[in-house]
Amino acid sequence: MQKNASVQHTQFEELLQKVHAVGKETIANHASDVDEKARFPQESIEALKSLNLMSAYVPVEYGGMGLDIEQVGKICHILGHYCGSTAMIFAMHKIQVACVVHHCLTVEYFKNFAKRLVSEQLLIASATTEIGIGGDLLSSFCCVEAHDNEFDLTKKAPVISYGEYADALLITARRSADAAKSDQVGVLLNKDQYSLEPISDWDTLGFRGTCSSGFVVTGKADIEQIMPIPFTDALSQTMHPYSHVVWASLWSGIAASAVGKARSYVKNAVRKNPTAPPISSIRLGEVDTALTTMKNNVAASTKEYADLLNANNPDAFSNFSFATRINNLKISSSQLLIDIVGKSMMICGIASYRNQSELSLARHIRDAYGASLMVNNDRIMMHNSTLVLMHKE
């Protein structure tokens, strides 16, 4: 497994804030009008490759700034600040990267294609689930049909996130026709070899500039650009504790962004009236506390992650305790967003319920409530019940 050096804490520094700036200069301007349009936020996106962040977390050798998991979900905090669709994009581009990062640099046809990330700064998005097996990531019934050096595959995807304005795509399938649903490989496709028939559209209550519409996918492409691992262990070690890291450090600067709202209300009512604090500050200190408990499940979580990436021994993925903490991270995030944005707004009061007001809070509590939808929490809770029975202490 492929791992990062991270870069010099000043550098570091200097490019958040950078980040900061394009977040209010450009992502912020622009969000009121992608949640009402659901559209794609490209000029948020435009502004993040202008700072090379496309291809950040691909390691120095190969051109990319060679961040580690902590800085990059360090990004996507700040990036939920100001806009949870631009944010989720980044998210979700990212896991792909750490899935060619982490996996496919043995093959010279996924080195070519991380210096393009570098150079291009490419956009990838992914399709994972599939219509008919209920959101089960381990199995297909898409196929790798191979013949001589090439494979053709066709997919029908509930949901590709931002799939019309991706430059590539990463597709889950079986191994062959012949083999069994859970026998997956990964593949990634550029643009032009695959094509993208619409089956559903994308018009809801948060995340709306995801545009996260579902497709029939058809594709074509060279044997080499099949990842040379299961696509069960992609998932155990890298998509799916990459994942929850991110979202979860995303919806944290949603919640952030939330509380500062709500501590610009209270220091606006204390200056009127000093002598008498507003009740709403006895409700600010409570949101602070449920926020402060969120950033910290995330920073153990990324760090827990983080050094088993640096172990480098992929078996530690498969340890019960490890799947299960990943999972709760997710869990009590998204659980802990709605909360903490919920009463931020009974702080604020009306002017939170409000669209134009300065400050509403009405993108934040629909973004909040499509956090433990996505990858439904009750799922995943499921999931954790079968392997807190299989664990021995």
Ligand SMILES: Cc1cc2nc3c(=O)[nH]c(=O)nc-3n(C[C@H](O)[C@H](O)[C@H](O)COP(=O)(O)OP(=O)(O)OC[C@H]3O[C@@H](n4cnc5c(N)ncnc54)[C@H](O)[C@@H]3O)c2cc1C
Contents of the next structure:
Amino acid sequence: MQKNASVQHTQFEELLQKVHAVGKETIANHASDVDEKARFPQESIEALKSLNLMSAYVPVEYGGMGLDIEQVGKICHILGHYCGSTAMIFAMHKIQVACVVHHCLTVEYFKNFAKRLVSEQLLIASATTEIGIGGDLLSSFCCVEAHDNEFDLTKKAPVISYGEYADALLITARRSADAAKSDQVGVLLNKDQYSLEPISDWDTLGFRGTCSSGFVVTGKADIEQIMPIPFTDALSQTMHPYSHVVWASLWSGIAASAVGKARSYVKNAVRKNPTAPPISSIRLGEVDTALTTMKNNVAASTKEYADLLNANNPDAFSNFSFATRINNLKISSSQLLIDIVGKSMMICGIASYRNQSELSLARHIRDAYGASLMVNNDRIMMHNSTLVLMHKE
Amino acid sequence: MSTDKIREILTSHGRLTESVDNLKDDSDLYQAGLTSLATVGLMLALEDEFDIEFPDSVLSRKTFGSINSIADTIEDLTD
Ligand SMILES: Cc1cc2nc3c(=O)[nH]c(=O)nc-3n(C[C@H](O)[C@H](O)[C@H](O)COP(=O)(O)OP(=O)(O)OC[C@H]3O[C@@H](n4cnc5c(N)ncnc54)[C@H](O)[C@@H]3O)c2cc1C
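So the form predicted alone is up there; where is the form predicted together with the named molecule?
What follows is the entire complex, opening with the chain shown before.
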């Protein structure tokens, strides 16, 4: 399993400043329009590409930045401040990149793909969810049908974020027509190797800019494009921990942005009446506590995952208590997000309830409710409820 | 160690979709239908049968992934 060494601290701090700059100058400016029209945040993704961020996790030897998971998490957190959908697209893309980087760089096709990620700043979407299966990542109906050196694949995917705008698609499927539904592989197809037939739109409450419409995907590709390890391994070592870490990171960015608005509201109130602290200052202290908890959870789990990656022991990832902790990160962060944005709304009052206002938290609260549904928290909790029975402290 | 006892417990607690008799010692039990809930039952039954306690460090998909790896783990724990 391949992993990245950290990039030098000062260089990385400079990069973060640049991310903040495009966040303020570009991403934030388009966030409302993207949300209102449920359109792809083209300008924002272009801005990220201009910083070569699509290949931030690609190892240096392939021309990428070679950032580590903690650094990618920090970028997700920053993006969450400016536009939840842009941050979510970036995070989801990075999950697919990590699958390629961790597991596939022994194969020529994937090596070239890694180089193209750098030179063309490709965007990768994913089709794991399947009609009839729901959010159970460990099962597929559809299968790879191999003949000679090629395979065919058709998948009914109800939710593919930015599917229409992606340059490549990572799809899970059964290994063959007679494989068990849990005997899965991941395949990576280039845009010119698949067609997308729309089956559902994406007019949703939140994360509207992710444009996560449903499609029937029909593809044909070379067998070299099948990931060289069983999907269950890619899931336990990468997709599962990586996704919950980057998601929780960006959610903490959305939460921090809400608290930032609440803070500016309270500061204003204090300026107007410096002698008597407003009741909202207590609320601000309270919401700041929740935000700190959320950030600490993210930091702890990210570090634990980073340490496992550094230890380079693939077996460690399948440890049940690690999986439980990563699940807990997802569950608690998605709940805290709703709690923190809700509390911030109590502070900012009606100004946050308006759609058009400096202090509007309408998009934040709508995005927040998506977090517990993307891989349903109850499904995860059900999983944990069995794992915790085995736990030994 | 003999895997007969493990096979017996797998039959009664594994709730596999395939018959245990058709599985090889290195067959992937998850592919044979082992779920995480069934893993709990399996673990408890193994602990009772062999009078052992699986420490946290070995509680993983890998340990319960095949008859061989279960046997190896039990052997390590009873040494
Ligand atoms: C913003 C956003 C972006 C997304 N992007 C993508 C993407 O790019 N690619 C992709 O493939 N998917 C994507 N998804 C889909 C997501 O990952 C989930 O798979 C999907 O939301 C689950 O759909 P569901 O609620 O219909 O199904 P389920 O997860 O099946 O949940 C439906 C209901 O069934 C219950 N349930 C079902 N099974 C169990 C169980 N075993 N234990 C406990 N409860 C259970 C749940 O609690 C819930 O009440 C996205 C989702 C969102 C919100």
